[in-house]
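To begin, one chain is listed below as structure tokens, in the form predicted alone.
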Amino acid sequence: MEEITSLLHGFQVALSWYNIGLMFLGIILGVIIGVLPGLGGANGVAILLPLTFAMPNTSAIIMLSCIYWGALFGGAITSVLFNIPGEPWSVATTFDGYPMAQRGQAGAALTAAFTSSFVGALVAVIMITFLAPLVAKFALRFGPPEFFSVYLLTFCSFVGMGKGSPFKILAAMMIGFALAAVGMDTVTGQLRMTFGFTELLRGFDFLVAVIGLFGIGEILLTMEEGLAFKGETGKINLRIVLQTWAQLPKFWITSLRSCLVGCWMGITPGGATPASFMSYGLAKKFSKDGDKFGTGQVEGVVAPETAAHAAGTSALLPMLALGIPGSPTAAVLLGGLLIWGLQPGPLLFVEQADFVWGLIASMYLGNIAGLIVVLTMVPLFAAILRIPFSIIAPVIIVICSIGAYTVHNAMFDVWLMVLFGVVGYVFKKLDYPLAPLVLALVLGDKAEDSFRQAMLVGQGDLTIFWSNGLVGSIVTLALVMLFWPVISKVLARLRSGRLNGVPEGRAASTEQ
């Protein structure tokens, strides 16, 4: 009842005409960002973050979070109509969405995608509503050792459970830690790795880095590929919507399973992209029409879209309750909260209750607004892709440059943005992940401060990280996550050796 009462108060905060207008504006901007390859949810939020500095913090976070929802919705439009994933998590949607569009069922595919996205996000928001306060109350027991153990768990989970080479993830994370160490040491006040540049006294601003890594890097990559837009036309009317909605209840088990996968991958550092692929694979395995997946099955659209939205939304839970982002976009939003003078974590629910519950209420309202916008404006958003990319790319670069300059009103930040753009391009060409770098850049200094404070309290004794059951269990779990690839290989070898060796031994003893 306490959560419901707080949520009703949150609706009072969010339901002002100003905030409702910002919701629809954010959704429209987000869908455009999701539609345009070369932009993404994290970069869209990063570019527009400086424009919100003059807004009240509740209104600003409502607009930015709605940009995020819109980007999640928009990625499906290009996937279905053009076979171009507008977002990484929309790749799995192309497998069945585009074949449906080729058969003239683009409206049904888009309706299924948008409705599934709505359901996945709604389940995740309900989970945030009831779990976030509990997690926050539990986190009030945390001191420096506990906070460092949670940071360690986040970093180790990225390495051990991340998709791709653990060594590449670790290398990207180490670069992020190095960048986070630049500037003034918060404990001793000494300068580190500034190399005589006074502009580096404040360190590398995460916002400039994110704009360059995600925005400029994607544009450079897209320019090299010479992207041209060709696709199907998409029309949605009331008849198509009602017909599709009548089919969707058949896939309730797939939706429920995808929600569970998405929420788990969002809270842990898995992310929306692995969640969409995992959900698609599970749906293909358990569906009676699994052998037809890839030819244009509605269930093949429902599974990845539900999981992607559930993961993208639930990633905000650890950010609000613990101050630890579960996705690159959540990391950008975390930086925004810090810029506005808000400290994400357990005390946020006590000190800034209006802000937190206003944000959670806006998640419900923004999700509904997003569904309305995308169902009514698909032809308009699809028409954006008729604009030549040679016109779109310079516009995006100009917007990125303005966003980077307005952070500190310094031209130095624009050059840094370009430098980070080249780094992002090289990372993508070499197949190195950007998310661990961004995570380490945002959380590296906080993890360092918690570690050094814990060392001061424990007088340099590392056993402080096993001084009680809470911190000891988290650190142990973090180490298991870090070495999970090695552990899983050893377990697999032992299992295969047992399967191969035991029957032979039994057979030999029987013959004797």
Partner chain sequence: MTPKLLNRVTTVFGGAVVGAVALAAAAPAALAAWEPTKSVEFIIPAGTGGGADQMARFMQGVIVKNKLMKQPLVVINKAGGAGAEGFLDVKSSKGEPHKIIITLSNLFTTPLATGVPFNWKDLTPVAMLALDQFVLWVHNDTPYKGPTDYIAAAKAAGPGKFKMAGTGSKQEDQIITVGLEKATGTKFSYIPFKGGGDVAVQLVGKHVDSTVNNPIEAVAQWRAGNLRPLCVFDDQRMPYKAKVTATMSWNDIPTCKESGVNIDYVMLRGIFMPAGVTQEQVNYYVDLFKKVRETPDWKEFMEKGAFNQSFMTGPDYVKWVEKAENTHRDLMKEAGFLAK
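Note that the rigid core is defined as the largest set of C-alphas that superpose within 1.5 Å between two forms. Residue numbers count along the first chain shown, from 1. All figures in this text were calculated on a predicted structure; none of them were measured in a lab. First, how it differs from the form predicted in complex with its partner chain.
- With a cut-off of 2 Å and the rigid core superposed, K428 has a Cα displacement that reaches or exceeds the cut-off between the two forms.
- A displacement of 2 angstroms or greater separates the C-alpha positions of L462 between the two forms, with the rigid core held in common.
- With the core superposed, V123 shows a C-alpha displacement below 2 Å between the two forms.
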Second form
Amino acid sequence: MEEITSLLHGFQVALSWYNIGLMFLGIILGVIIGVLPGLGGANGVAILLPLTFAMPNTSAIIMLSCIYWGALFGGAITSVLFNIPGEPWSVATTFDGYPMAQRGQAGAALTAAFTSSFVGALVAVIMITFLAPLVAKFALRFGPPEFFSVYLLTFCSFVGMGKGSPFKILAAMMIGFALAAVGMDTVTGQLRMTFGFTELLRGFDFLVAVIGLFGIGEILLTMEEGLAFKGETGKINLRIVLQTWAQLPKFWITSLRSCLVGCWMGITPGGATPASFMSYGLAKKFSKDGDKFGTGQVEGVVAPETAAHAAGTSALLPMLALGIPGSPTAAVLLGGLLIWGLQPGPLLFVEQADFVWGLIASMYLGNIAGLIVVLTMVPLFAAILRIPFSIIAPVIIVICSIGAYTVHNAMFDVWLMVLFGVVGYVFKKLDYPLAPLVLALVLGDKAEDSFRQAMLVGQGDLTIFWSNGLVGSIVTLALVMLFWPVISKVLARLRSGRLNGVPEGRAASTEQ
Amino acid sequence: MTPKLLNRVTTVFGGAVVGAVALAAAAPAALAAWEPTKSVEFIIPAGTGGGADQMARFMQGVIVKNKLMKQPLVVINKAGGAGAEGFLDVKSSKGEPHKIIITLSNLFTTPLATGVPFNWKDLTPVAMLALDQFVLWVHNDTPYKGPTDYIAAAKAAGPGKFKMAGTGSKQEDQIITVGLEKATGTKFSYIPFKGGGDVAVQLVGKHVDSTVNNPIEAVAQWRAGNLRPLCVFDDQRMPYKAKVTATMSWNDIPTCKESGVNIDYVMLRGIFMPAGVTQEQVNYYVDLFKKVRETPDWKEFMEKGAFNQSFMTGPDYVKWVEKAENTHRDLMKEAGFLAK
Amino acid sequence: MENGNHSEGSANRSISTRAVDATVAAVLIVFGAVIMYSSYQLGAGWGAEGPQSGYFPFYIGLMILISAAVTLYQSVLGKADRGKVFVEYEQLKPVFKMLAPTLVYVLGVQLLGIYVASTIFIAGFMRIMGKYSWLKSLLVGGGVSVFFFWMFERQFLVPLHKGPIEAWLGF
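Let me have the form predicted in complex with its partner chain next, following on from the form predicted alone.
Below is the whole assembly, all chains and molecules, this chain first.
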């Protein structure tokens, strides 16, 4: 096993006191960046990139990648505690994490989130270690039609989430798409729906909307009940960690599925955000407790967190092996490689073996360090809920405003955040579901771009979506997901033998 | 700045990495007439990870490493509306000497294509740092040896059958594509992507037939034997003679003109400031970038990306920008890209 | 919005869900129509090489319009939600106690910069809502702002929105 030898060598490179110190420093900085909405892994790495100039290459990438791990871990914290996703990929974590916290189980939710993140990362790193060249080739098969099929699959695996009026679900999703379309149209270079306002040029950022809809909206809802957050009475100690761990093995199928979804999405530049949504949607569809999702199920925290971290980690693989960024953070790291005088790309593994294997070894070590850091901090985080409301509420609003501002350095976005907060409050009370709106906002323009790019490639011919095995099977899978409620009913009836009239072929084709 | 910052971080987050930090010796004061009195914002009218972003962050790194500035240089991406957001920000900061912006071709193309009201004349030109080249790339598995047989194949396949991928719409890559079509009478399907990295990978994955990537965007794939350069869109060859692959250097790539395809196009990588600043303040930055250019890091970066290292300031630079604006207006008018 | 009085007892004055539902639906209809109009102007057809810029937004607008119209119809004429309370005025009071200071705060950020506005906002909120002493409130408010200033402006080199006071101090 050549990889094992290389990996052991990598550990030798990575394991020095200097590097371990940088690792913990990076993790802690990353967690802070992850907690602050608006500052993401990409900003964090970009901001600290110039500081790494004076360091050896391997140490530099270890510190920067640890900032990234830290941000991946940290995104879950505010999602669980305050319903404010610190990072786009932790939106799905709020769906069950926040209800858990409201019931006084913040500690358990955080433990589940951190542990699943770690599991996801570990699986992804193992894949990077042993399958790098193979997986890199797979990533190359993704052109515009394939990208579109992936986005379609994400949407389809997520629909059917809400229970309310179908018209409201449709309206919410379409509002998301509409907001995503504002600004520059990549395909034609035309400005859309800006109505001559320069503030609308940059479009609606997903994070600004999410901070408002979820964060501010939730605070307003909470106010109806009086000046307090629910859930501050929860027990907070390290025993919670062990108790939660004892529960987690039951969810191994969800974990495994989420790891697969995450690794796949990380390699093909779908990224961590679609991975978390898709994984949550799939877990809800296939779990026996699916109906209870959204009320505070541990499984509903495990699924998105595992997938997000697996995706975030495996996104580094195409960067190293192909020189393509699998995520915005990877894009910045890629720039970092150039600054350090390394050339990312297919030859990196050959020419800079020390660097590559040092980095891979540091992925193992960095995630272990990360898990230790965040788990020991669980009681601390959960204790934040005990701070009196009249102190923590204005501080949260300040943090949200800073978050909204830092996304684009724009004051207009802070106003938008407040507007989205009111919209979130009203929509929530009227049963307009926010999840489809958010999903459409984050993926809408990407899906549209890839659809139209595919149309340019195929010269306006829709059959391009079945033009090869890969894209064809993803699109078919997406349609199966879309009609899953119908299909599962048919299957159930078939099994009970009450309905024999349904054509066998249709039922069989849904089994794939 | 670097060590100082790290130092602070260290003290705060526990002394784990004290040994890691090199102590800063106070840099000897450069005797410039004007100096920034607070942190300087370095605006990038493009997203993180792109060519302009890489160059700006690289310069930030060089400046920090060599302690060329006393005040921090803060890099900010303002990419909205194909960079319009960044340019409008600088335009509205009249007289603010603590703000600089790096430009790419969108300085010209964005206002022309979208009608967003700004022009380079709303800014103060500081210096041209370099010019970025464009190269016609195909996949290494294809048989084309030069631009002429590639064009011939595209013509033979019929209009729209060959796919050209590029960055953005109605921007430099599409302008070159249209130029190529006009010069040779072929017709490509132009497929816009968001970043140069994506474009290169689409070509490696054979989803498109060719690209006009900048050298730095495609060099890794060239060295790995996935891509092949056919010609460079400049009137002379790139000067770098060190071997990049086993057999070829940048200098071995012929110009498109040599092969009878008469187009040249280079992209400005330059620095501008808001209008209404004093000559003294401009001089400070000219000086700063001169120092950046003298560092070995910068020279290495230039060679890696096969940049054309022209450096201009003052009236020369203004004249160059004026000419480039006219060229863009003509090219975009011909291509039908002007905003209605 | 109507001042509906559907719930028992005149003490609990409230806004009915139907009124809000209808209002939101009406706003969405306008929203959808604006999107459609804007997209139509841009070109909403299916060109030779796939959809034009306005194609998807046009149909997105259409779908918003249709679904909002159905919701409007249901809320005005439908039987569901009849008598349901959107919010009671008593509950709305604390909501506004949060929303109003937030709006003032954001205006403050715009005018005074984020650090000064945050200090005032946190201290004021603590003093008025939490009945903390002025000293305690100002210490927490000031402390939080100084901490963020140190972290963003000094460590991360992320400039936040600053106002005249910071400018006067030379930042």
